[in-house]
Each structure stands twice: as structure tokens, then as C-alpha cells.
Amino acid sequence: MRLAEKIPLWLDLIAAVAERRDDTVRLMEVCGTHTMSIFRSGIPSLLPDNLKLLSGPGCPVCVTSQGDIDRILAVAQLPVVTCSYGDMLRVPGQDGSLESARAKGSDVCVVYSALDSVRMAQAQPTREFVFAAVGFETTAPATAAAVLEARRLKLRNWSVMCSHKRVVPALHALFAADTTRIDGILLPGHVSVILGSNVYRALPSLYDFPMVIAGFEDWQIVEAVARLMELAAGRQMVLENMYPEVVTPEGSIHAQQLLRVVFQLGDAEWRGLGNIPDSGLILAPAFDDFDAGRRYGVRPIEGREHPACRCGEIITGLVQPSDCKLFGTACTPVHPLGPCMVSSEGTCQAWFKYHRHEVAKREAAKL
């Protein structure tokens, strides 16, 4: 039997475990790619009513604080070329977005890697280039490699506005807050390739729920959910790596070395989680010359989010997108008011694309 053909068996197992529970089981994924895969595959519609899947702080664009976004926008107002990943282009700040800044004349371009921006700076030595670096440990090694390449090339017209964040401190902050009841965690696959599974080893017993690392295919996710249900039912507070073909216990040693060379730990502001000590990756002193904030005098900015946007609550599992009065009305992928609706890995965008009609049908059936 092919693995995908086992999905009905795993769904039966999930239903059987859920039926024995007289409460609601709450499982959380903390990876934006998992979020999109879950909804694109229609998995929530196949699960029992007393099993809820919550989306945690797994979308790198969504967790980027409003202040960090506004700092990037401040740089974009300068006579520089601001290079960014595509997901960041439409994230709203206090006074527009990178997309609107470009429409007003700012030089903003989309790149597919940090090294693209380095090559652009090398080819155009009379222009200044700034790379807006966001993301977790998945993309941070690429930024580190770009910094090292810029130093090797002795570039004086390239710098980086760094907003990289570390996943494990965020997990500690989320779980320690104890504001959202969680019965199991689906850990991030991409980040785990870099960090390895050992970094999570102490978490299940510390916070009293099981954790599973899983791949991104529909069958991998359903299998992982079934296993989490089994572990939670049996009170087995353990970590299981169900993605061993790419996630090893020690992770990518080379990528980790890049991070240690180029970055040092620092406090970082997270949307929905606030300031978390040592959760940021900032340039080490040896690379101060490539720090765009220092070069252009762009100081930290206290961000002000849209007063009705609930992205912070959504990415910490406190509410679902449908609980936000802006969702699907004032806030849509065409006219987003918060990052969760902008990013391709955002929970609100996933709901809008794949789940809002299912929710409407369920609500109508209750009437």
C-alpha cells in the first residue's frame, strides 16, 4: 500500500481517539508551510469536530514586528535600492508598504535570494543596495552567506537590514505564557533541517505535551496528527521525528556555523509575543559595516498596528481568522490590513483561499 493510501486509516485512528475524548483536542503547527499545506489539502474538513488545528508563530513575515516593518520602509525612502523577498512587498506599515513606496518612486525590487542583491550591488557600484532580511533559521544562513560574500568582494554599496528570528526562544515564550491550551505540537520541518531535532528534545517534558516533526505532503501531515493524537491520549510527552529523511538529530552543521560566524544573539520584538530575549539574530560587531540601520542612522521604531487587526492573537492560537471582524471584508488578499493576509504562509490568507467557504457551510448548518 502506498503511503498516501493510508490516509483513510490514519483518519479513522484520529476519529477513534477523538471519540474517546470528552473535551476538545487542540494541536498547533508552528510552520507556515504546514499551515498552507493543511488548508490546501482540505485536512480540517476531514477531522472530527472536537479536534482543532491552531496556527502558531510559524510565518516569518507574520511574526515580524510592526516596528521592524517600519524601519524597512524608512530605508526605502532613502536614495537606495531596497531588495526584498516578494512576501514582504505588500505588508502594511504605518505609512503604506514597500509596494506603495515603489509606486511613489522608491527603488524597490524583489529578489529570490540574498546573494541576488549582492550581485546587483557588485554590478552597479555607484548605487546603494539594502537587503531586507527577514525569516527564521531557514533563511538566515543565506543572509550570512551574502554578508560573507559582500565582505570578500569588498563591497561598500551593500548592507542588510536584519530582522532574523530564532524559533526555539519563541516556542518557550509561547508555551510559558500558558494563554493557549495546547495538547500537541507539529514542529517546523524547514527550520528543523537547519537546527536538527535535538534542539527540541527537552520541550515535551518541560511543557507537558508531545511534539512531532513532520514533512509537508498531505499524508505526512495526517500521519503526524494521528501520532500526536495517540501520544496525547497515552500521556506520552515525547518528541518524535517523522521526517528523518531530511531532519537529522544534529541538523546542518555548515548552516549553523554560518550563523555563528556572522550573527550574535539579541533581543527581538515579535508580533503577538512581544520582546523575547535572545530570539533575534543581529550582525556581529565584525560586520558592523554591513548594518544598514547603523549606516543610514535608522533607529528602532515603535510600531503601531492597525487597531482592529488580530494577527498577533491569530499566530498565538488565541483566536481563529474568522473571529476577526476584518477577515474577508475589509481585509482580503487584494487589500490586506495585516501580514497574516499578505504572506503566502499566513494563516488568514490560507483561510481565505481554502477554508472560508467550509466555515460558512458549517455555520449555516447550525442555524
The other form holds:
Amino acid sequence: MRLAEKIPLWLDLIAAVAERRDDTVRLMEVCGTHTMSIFRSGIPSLLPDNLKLLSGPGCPVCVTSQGDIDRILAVAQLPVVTCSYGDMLRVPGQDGSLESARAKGSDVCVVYSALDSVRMAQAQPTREFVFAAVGFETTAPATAAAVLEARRLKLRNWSVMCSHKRVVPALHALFAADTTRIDGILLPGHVSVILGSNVYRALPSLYDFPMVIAGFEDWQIVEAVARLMELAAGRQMVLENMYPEVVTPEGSIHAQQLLRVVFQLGDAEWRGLGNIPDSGLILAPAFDDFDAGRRYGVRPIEGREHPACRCGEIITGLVQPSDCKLFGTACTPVHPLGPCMVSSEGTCQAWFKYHRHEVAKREAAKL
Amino acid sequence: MKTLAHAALALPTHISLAHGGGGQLTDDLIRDTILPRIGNDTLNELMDSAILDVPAGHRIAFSVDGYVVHPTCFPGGDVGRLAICGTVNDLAVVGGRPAGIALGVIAEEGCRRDLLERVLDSAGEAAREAGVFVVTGDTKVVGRGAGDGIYLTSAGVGFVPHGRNLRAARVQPGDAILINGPIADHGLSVMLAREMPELESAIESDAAPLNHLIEDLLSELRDDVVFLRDPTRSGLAGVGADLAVACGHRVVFEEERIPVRPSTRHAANLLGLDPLEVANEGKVVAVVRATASDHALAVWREHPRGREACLIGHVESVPAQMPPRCELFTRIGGRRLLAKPYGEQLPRIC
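Requested next: the structure of the form predicted together with the partner chain (the form predicted on its own having been shown above).
Every chain and every other molecule in the complex is listed next, the one we just looked at coming first.
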């Protein structure tokens, strides 16, 4: 059967399972690329009213704590070139963003890979470069490779401001908190390529809901949602890999090795989830020379979030963007107050961009 | 020997500040480098202004645009080709027949003369394609570091025949929306050349003058063409969102019908960009009456710039209590908003 013919069948299955439930079914995805794909392909408009897709802590920018963002902004005030992924550029700190710092004269450069910043440092030995490293195990191996390359080149003008995070400890923290009732989890494709499917094996029975590893195409997500509905209905608390063409049980041994060589585990502060032990990847002592925090004496900063911003609760599935009074009024993609509105993978931006009239319609219907 | 030495003096390999000073060196640059490439009877007179005869019963369309693309040259074009095509197309989409272009060159001190030559060659070639003359111009040089190689400004005048009325206000529910070919090639060609110069990209900019394509459509369909717009920066999404607001209706694009070349789609995925939001320089979106859409497609497909023309959507009325908006019918049958992108397109993290 062709794919185009399967999609309606999956949607029928989803509708049938949802109809048998008298409560709301809550599925969560924990990957920014899934969030984007779901909204871009208009999947919410195809789902029954009592099925909610929640976006969990899957957007790397969104989970970066305010303190980490302010540390990066503090570095940008120094006479260095701050290299960052594009998504970080507009994230607001206590005093502006990298974008506004650049407009005021800071040297801020968007890079596509960590290695680009190493190449720049190599080419311009009289200037100092700091790479702002954020992201999960997807981007961390690239940072690790960059650190090793910088060491091989004996670079003294390159360092890294490291806020890398690990996905699995965050999932444990989220599920163990038991504040969000969840019926099933759509596990990320990219992170799983690195980590392998085995790392999730204990989770479904531990937390009592099914989990599915899915790809990013619209049809792959619809298929995975249908499968999760089926598993949840049958109370089958299992892990299924529906992306086996790229996700293996063991993952990428090479990438995992890079992580082990360059990083060690440490506590990390997550927006919305707080401090999670062993959820951070911090530079191993052998690479202290490349630690920008150490080099420039940038101490940990106590982050202060916007008092009314509910990004933390949105990331953990407690509320939806429309529940935040800043959403769409004071906080828009043009003037973002919270990271979920800044990042192209953030839940608030996805809602605003692809969904806001639907939100307005539902709100109007409630009145 | 003497001739060779003279040639070397007259044609230095790099542009210096003196070339923009208005003196003998400026004259040399105009005579040796500029006029041979874009010259014509009107420009060659080197008057302070060009004088154009306006045909009776015509109105004047008048447009200006700055061209600061980085890198200056990219697969499928360069800033010279862009400067002509962009202004020609801006005139054509309001129904104007391009009648004359003013071209301002701002070169950076130290810019290679062969780069300037290439850019002017491209501008000349694009002008010939469009059948329009550069009738007046200006040359300035700014200090090293104050520019990025070459910036161009082009202004254009077009004559709009009596009775042409292309306006969003004429758009009605039921109208059909067409495009003349695959989207996003220009933006991705430039983005790849800028961000991944080591990659040998097969994606070529679509930069092209569309005045003949548009003229064919207007002369064949006349009043059945109600609105035209070139989806440049902010792409098809920007045109759809703007049109919805301007006409007060619901503009619906069908994802499956919107042509995107596979290599372009792949590159967009790689850079985390949505092809719908990426710039085009050789595309035009036409809103025509539904009954005329087959005719419109037939006319366009006769033209080299319209071979891959297709129907991509239509206009619907807005349900009660809903604001006008642009929507995308996704390939899996979903519906979602299509909003204008916010600003600089940022690559994603993972």
C-alpha cells in the first residue's frame, strides 16, 4: 500500500482509540525537530479534540537555564568573538541578547558547526574565540570533536562555554516528578541515533506508559502517534523503535566515545526542571584550558527569568502556550520574552506561527 | 610596447578611491569598463539625466532597490544580474513595461576590476534579456572596509498601459493562484555559497527578468489577471501572508502543488530553512480568475521562464469572526497558518 493511502488509515485508528476514551489523551514529544514537523505539517488539525500533543523538554535553546544564557552574554561583553548557533542569537538574558549585543558592538558570529569556530580561531591567531556550546547529545559530539581539534592544533585563542545537556536524566526527572499525566512518549530520532534505543529500555515499565522512537517526516509522526495510541489502549508499556533505518540499539559508538573522552558528567540547571544531577556534560579536567568560564573568570550567574514567563511549565507539559498571559501579546517572535518563543523549535513559536488562529478560535468558542 | 604600457596604466587591476572622484580616472573607468558592457545610445551621451518619451495614455511605474548580496557572485548569478532583474520585475508586477534603468555602482576601494567587469557583464546581459536599457548611472568608491566589494542600486521607470489595474483589492474568493516554476532556488544558492563555500552546490539562482512572461500573460488574459507579486525576500509565505491581509480573504496554498526541486528541498533541510520562506528572484505569483487559470498556465508554459508553471492555490472567503490569513493545506491533508518570517533566517541547532 502506498504511504498516501496509509495516512488516512492511521488517522482513523487514532480517532477510533480517542473516541473510546472519555478523558483527554496526552502524548508528549521531546524533540524540537518533532515539534516543528508536527506543526509544519498541520498534524494538530487532523487529530481528535481529546488528543493533546505536548512538547516536552526537547528544544535545546528552551531548556538552557537563564543563568547559562547570562553567562554567554557576559562573555560577549569581553573583547572576544562569541561564536554561537543561530538559534541562540535572540534569546533574551537579563540585559539584552547576543543579537542586541552585536548591534551595540560585540563581536558575535553565527556558526553552523563547532569546528567552524576552531577554523576561525586558527585563521585569526590574534583574536580570541569563544564557542557557546548548547544542545543535547546531538550537538555535543561536534563540540567534543572541536575541543580535540583545538588541542591538536594547540590553539590558545579558542575556548568553549559549555552548557551541553543529557536527554535521559531529564526524562527521568520529568516522569518521576509525576506532575504531568502522560499516556505515551514520542522519543527523539536524532538523539537516539547517537545514544541508541537501549538507553530507554527500562523507562516504559518504570513509568507505565509506552514509548516510540520516530523519524521526522510527517507520515512517520502520524504513524508513531497511531502506534502510541494503540499501545496505550492495549496497556502495552513497551519501547518500540519505528526509525530502525537510522537508530540502532547501541547508537553511534564513535560519538559516544567522543563524549566520554572530552566530557564528564555534572549537575546541570534546566529551565522548568531545575537542577538535575548528572544531566550535564562538562569539560573533563584534561581540557580545562579550553573552558571559557575558567579562562575569563565568568562565574555561575543566578538566572532571573521574566516573572510572568511560563516557559518552564510549558516545557514540562503542565500548561500550553495559550495558558500564558504573555503569549501572543507581550511575547511574540519579534519581541520574545521567553526562550520557547525565540527558538524556531520552541513550542510557543510553533504555536504562534502555525496555530495562533486556531487558539483564538477555541478561546472565542469558550466565551 | 608603448600601447601595452598604456593599457596597463589605464586599466589597473583594482579599484581605487580615485576612480570615484569624478575626475579623469572616473571618466576612464566609465569609458573603458562600464560603457562597453552596459552602454547604449542614451547612456553613452553621459547626460546628467536620461530623457524618456512617454507613450500617450500610459502611466509611469517607478521603483528603486538596493543590492548588497553576499557573496557578490553565486551559482546562477551575481549582484549585477540581480540588480537588473529585481527592478525589471518590480516594474512588471504592477503592469509596467520597463522603459529605462538607472544603475548606481558603489565599489569598495581595493575591489578587483575583473569582479566589477563580471558584474557589469551580467547586468548588461540581463538588460538585453529584458529588452531594457540602462539609461543613466553613477559610480562611487568607498574606503576599504566601508563596503563589501560591490553594492548596486537600481531604479527603474516603466510605462503602464491604460486600463491595467493589478491590485490586491480586486482579489475575490474563488480566484486561482499560479506560480511560474519551482521555488527557493535563489535563496538557497546564495545561502550555500555563503555558509558552505566548500560545498559544490548544484543549486543555481533563478534570477531572471520576468517582464516578457508577465507581458504575455497580461496581453492574453487582460482583466482576468488581478494581482501579481514576485516572491523575493520572505518567499512565498511572505507573499501569501501579505496578500491575505491586503485583500481581506483567506489565501490557501496547497503544499503538494508547490514545486520545489529535490536538491533545493534537501539543501533547505540541511540549513533548517523552510523553502516557502526562502527568496526567489525569477518567480512571480499570479492571482487570476478561476475560469482563466487553464488559459494562464497555457500562456506561461509557452515561455522559457514559465515551462514549469503550475496552479498552487486559491482564494477562499474568511469564516465569520476569523481574521484574514494565509493557510497551507499540507500534503497529509492538514491545515496550518502560513505566516511571514520574522527577520534574519536563523539556522537551527539540531
